[in-house]
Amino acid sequence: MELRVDGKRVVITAAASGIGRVMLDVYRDAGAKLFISDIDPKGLEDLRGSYPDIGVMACDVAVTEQVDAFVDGALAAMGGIDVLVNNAGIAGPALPVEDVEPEEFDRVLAVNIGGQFRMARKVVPGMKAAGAGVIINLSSAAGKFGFPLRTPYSASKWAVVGFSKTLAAELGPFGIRVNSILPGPVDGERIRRVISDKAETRGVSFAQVEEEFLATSSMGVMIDPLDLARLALYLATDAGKAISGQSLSVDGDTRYLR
């Protein structure tokens, strides 16, 4: 079955690299019109050069004024927003809770859950007026398990699950579907930084922590970002028209985190 979103107007946050960049490519190949954000100037410039058909704007999702300007730009460029993918997130520190600075904790929550709130509150009125819409929020396996040395991150990702479930109940009567995706450890630069930070904090090797990450799932694998992008695409198509309020894990059967 070929999944298509021809002509659908899609906004993706933090799409200049990583998971967001893969999602951009998958949605673009499926026929979407796209408007994306990031905070990386070089990444945004590269996108402008590679994809002149895509709307691109710098935006820190933790800053309300920047979110409002970004969504206004998307609406002006595309005439509406059919799909919002709240992908922006940061890893935060890998430290014992007593060593986490309050400013670090606040920053993680401001981006990982506050950013999703800011985007949703700005996008929802247009979706309500249209009587349809899709919101996809990126959570994590850390949104259903405890995650030692990662209290800010785990707290934020648990919050995403509750936020998504509540939005689905609130917005369902308006034809708007909301789901969260919970990846396991995703292959890429971010997870390598997390592994390195945890190894340093614990005084053990990178290889040991990496092995422990893989051991948390029955399949023993890192997650391919393409698998997340394909699920996000499915949720935006008519094939997923009855799916809302769900926390969908793509994690190789993760059983715990450590």
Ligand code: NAD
Given for the second form:
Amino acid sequence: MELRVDGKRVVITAAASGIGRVMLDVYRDAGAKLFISDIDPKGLEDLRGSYPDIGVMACDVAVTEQVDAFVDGALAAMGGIDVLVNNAGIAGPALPVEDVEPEEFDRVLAVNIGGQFRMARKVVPGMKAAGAGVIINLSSAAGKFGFPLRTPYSASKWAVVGFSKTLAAELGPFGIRVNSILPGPVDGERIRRVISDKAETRGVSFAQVEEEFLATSSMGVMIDPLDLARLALYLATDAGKAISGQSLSVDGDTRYLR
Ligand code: NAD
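Having seen the form predicted alone, please provide the structure of the form predicted in complex with nicotinamide-adenine-dinucleotide.
What follows is the whole complex; the chain from before opens it.
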């Protein structure tokens, strides 16, 4: 079955690199019109060069005025938003709770859950008027398990699950579907950073922490970002027309985090 989203107007936050970038490619290949944000000016410039057909705007999802301007930009460019992928999220510190600065905690919450709230509150009125819409919120396996040394991140990702479930209940009557995706550790630069921060905090080797990460799932795998992008695409098509309010794990059967 080929999944197509021809002509669907899709917004993805933080799509200049990482998982968002892979999602951008998958949605674009499936026929979507795209409008994306990021905070990295160089990444945005690269995207403008490579993909003149997509809308690109700088936006920090933690700043209300920037989110409002970004969504207004997307609406002006595309005439509406059918699919919102709230992908932006930062890892935050890998520290014992007593060493986490309150400002760092606040920043992680402001980006990871505050950003999804800011985007949703601005996008939902248009979706309600259209009587349809799809919202996909990136959580994490850290939104399902305790994740030592990562209190801000884990708290924010559990919040995403509660936010998504509530939004699904609130918006179902308007034909709007909301789901969260909970990836396990994704192959790529970010996870290498997280592993290396944890190794440093605990005074152990990178190889040891990497092995521990792999041991947390019964399948012993890192996640291919393409699998996340394909699930996000599926949810945006009619194939997913009855899927809402779900927390969908893509984590090789993660059993715990450490
Ligand atoms: P990443 O660290 O690779 O960053 C992707 C992009 O986010 C970057 O281009 C960066 O400039 C942008 N960004 C950072 N802060 C931003 C902000 N405030 N506003 C807008 N853009 C911002 O991230 P990733 O690994 O691709 O993760 C994407 C999502 O998936 C996040 O919500 C993350 O928590 C979640 N996730 C990732 C993993 C993983 O192992 N990588 C695992 C589980 C969940």
